[in-house]
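Consider the single chain below, provided in structure tokens and representing the form predicted on its own.
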Amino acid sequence: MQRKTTLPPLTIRGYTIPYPIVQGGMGVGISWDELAGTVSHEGGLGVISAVGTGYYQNFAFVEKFAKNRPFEPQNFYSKTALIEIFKNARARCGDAPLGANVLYAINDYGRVVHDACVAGANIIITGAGLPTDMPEFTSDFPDVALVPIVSSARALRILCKRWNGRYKRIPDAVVVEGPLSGGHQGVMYEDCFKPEYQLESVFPEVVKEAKNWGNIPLLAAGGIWDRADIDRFMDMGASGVQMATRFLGTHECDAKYYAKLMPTISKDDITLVKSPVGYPARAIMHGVLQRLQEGTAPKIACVSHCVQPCQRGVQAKIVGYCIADRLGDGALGDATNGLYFTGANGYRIDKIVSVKDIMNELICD
């Protein structure tokens, strides 16, 4: 039963989400079947991260290991495991819309997008790069909605021109993300702190650009925390919001160590770090980041070959850690070697609650 709210539903390519709240995709192992399936069950859009599906409880689906890690992209991005995650999520949410998040910077991007369609994703969201060829990999699945993440009006303009010219298609919705989000950012390190790159400044510009391409639903993301934030951006023209960090503080978060970690951190524990992906990333000064400061971080061996910009470990050695190994350790609850992403508001999580509690708080006036 839909709960009483003044928030309108969100419609993306024929899929109706009762409440205009999209749970941001978080990997490795943070938003998989339990979290994403529960969010969709509670009326939002649950989003399964396709990153590192060969990790965590899914080792059984990995065909080849090296150094106890999923070997090469076909195992790190396991199709069999992704299908299993979707099957388990469907058991929680039934026929409700369910999304997948596939980073553009990964190796095997096109294959993983296609795998997500096979697994049953209704909506695919892509960030960490500008997915100019995204529609190419979903041609066999015309009903799947495509939602890129942009951080500027210029990026949206480039994307729409390319998609319209090549594929006679424009995005079914667009996530507009500011630099307060967790994980990888869409701007350079120094720009993350400039007023003109903040979501409040960027969003109105994207609204204007979107009007040139039709009625594209826009989702505000990056630092969205409460109902006041939702109302503020919907008043600015948003059709909904994407939120990730709030869901780190839930019982249903698939990476269970976050329930122990999040209530203990302060604002000063959250920092921007360099990443092998080539973008600055927001993370908690914990685990491997502390070991980097101490000079005791684990040695780097590129086993999973997870992202193109890393160049098989070249960039990992420059920044001091392998992102696949360390996010994988984080999903496994390794407090010493794990890497833990969060948005700028992560320190506001003071207790662990249910997804239902958060949804009730967000939708009720």
Ligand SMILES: Cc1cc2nc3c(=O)[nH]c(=O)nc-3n(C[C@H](O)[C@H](O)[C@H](O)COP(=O)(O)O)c2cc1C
The other form holds:
Amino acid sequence: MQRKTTLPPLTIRGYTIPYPIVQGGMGVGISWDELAGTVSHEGGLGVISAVGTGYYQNFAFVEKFAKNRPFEPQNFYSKTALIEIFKNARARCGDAPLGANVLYAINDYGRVVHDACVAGANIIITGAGLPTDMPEFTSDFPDVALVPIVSSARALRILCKRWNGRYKRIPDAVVVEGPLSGGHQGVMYEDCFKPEYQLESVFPEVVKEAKNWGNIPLLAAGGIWDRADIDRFMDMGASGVQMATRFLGTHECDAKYYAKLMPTISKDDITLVKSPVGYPARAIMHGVLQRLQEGTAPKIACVSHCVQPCQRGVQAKIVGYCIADRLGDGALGDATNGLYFTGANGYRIDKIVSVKDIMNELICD
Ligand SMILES: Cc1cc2nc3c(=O)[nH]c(=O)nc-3n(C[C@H](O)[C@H](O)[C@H](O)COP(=O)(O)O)c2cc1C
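Given the form predicted on its own, state the structure of the form predicted together with the named molecule.
First the chain shown before, then all remaining chains and molecules of the complex.
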């Protein structure tokens, strides 16, 4: 038996998470009931992605389709599916704290945040934009903790000023995300490579800014891989970390195709691409991204109206793919048309393990 060292618990608005490890939300269909429920059961914070819940259980909760896709946001972000996902996650983790990830850039953001509260989320995490009005949508649920994701001290300052002025509230915790993370990035393409935008540079600045607003717990995210990484950021003032890519290499990852894909990729297969959401996104050169290079990508026809910046397919046509359909195909395990996000460390997954294995490795000396 390995000796357990003292990783302190993480407390967010009165919720105690035994180990300060948050599993980052991953949509579409990557962190749903199985992954998030298991992480919470193992003492971390499991985070259910509220993105594309219409794809849950092969569209079981979708009421209206067009071209075989969930029609409009009310079907793409299905409330009944989200409630079912939470119910099934709770069957794994009982009363342990459970989070929901809701992207700010989505259509129906406020409705989906409210749905997540109704479904039983204790903590809501929002990135892909600065959620200046987030507290409005949880006013019926005063116990729900609100956790925005920021990529700079300036973003935190703007958000705290706004929330404090309008709602007399400051974030219950903040995720500070650097550009080694998976999926959408918080900074422009060129900035992803500059030293001053890396997590190591940004994190201390955010620590300083957070001190102006009381004791906000800060979670470091983007490229955290092992215990040494966790210790390094805890020493810099983090109360915990948010990790996602490592959980792509687990049996419990809800998008099962990742278990096949991850052990086969190399560093060169990981790339930053343009996305209809308007931010660069880190993904694997596989599926639709290969089709794009070959000029054989599927036609674009907006059905789900998923994110506001895409303007019903205008941006999708510019970048060459529909993000809802292609991430949805990824959740369905379509090797030809799926879009597969990863963090910069994705190539380090060489075998599939259990969530328990990862948690044990991270919490032990
Ligand atoms: C496959 C994948 C999908 C992701 N999807 C989302 C998402 O839907 N919403 C979000 O806020 N972050 C998303 N992220 C970012 C993660 O939640 C997390 O903050 C980040 O990836 C942490 O860096 P790491 O992957 O190096 O551990 C995604 C990351 C990955 C790898």
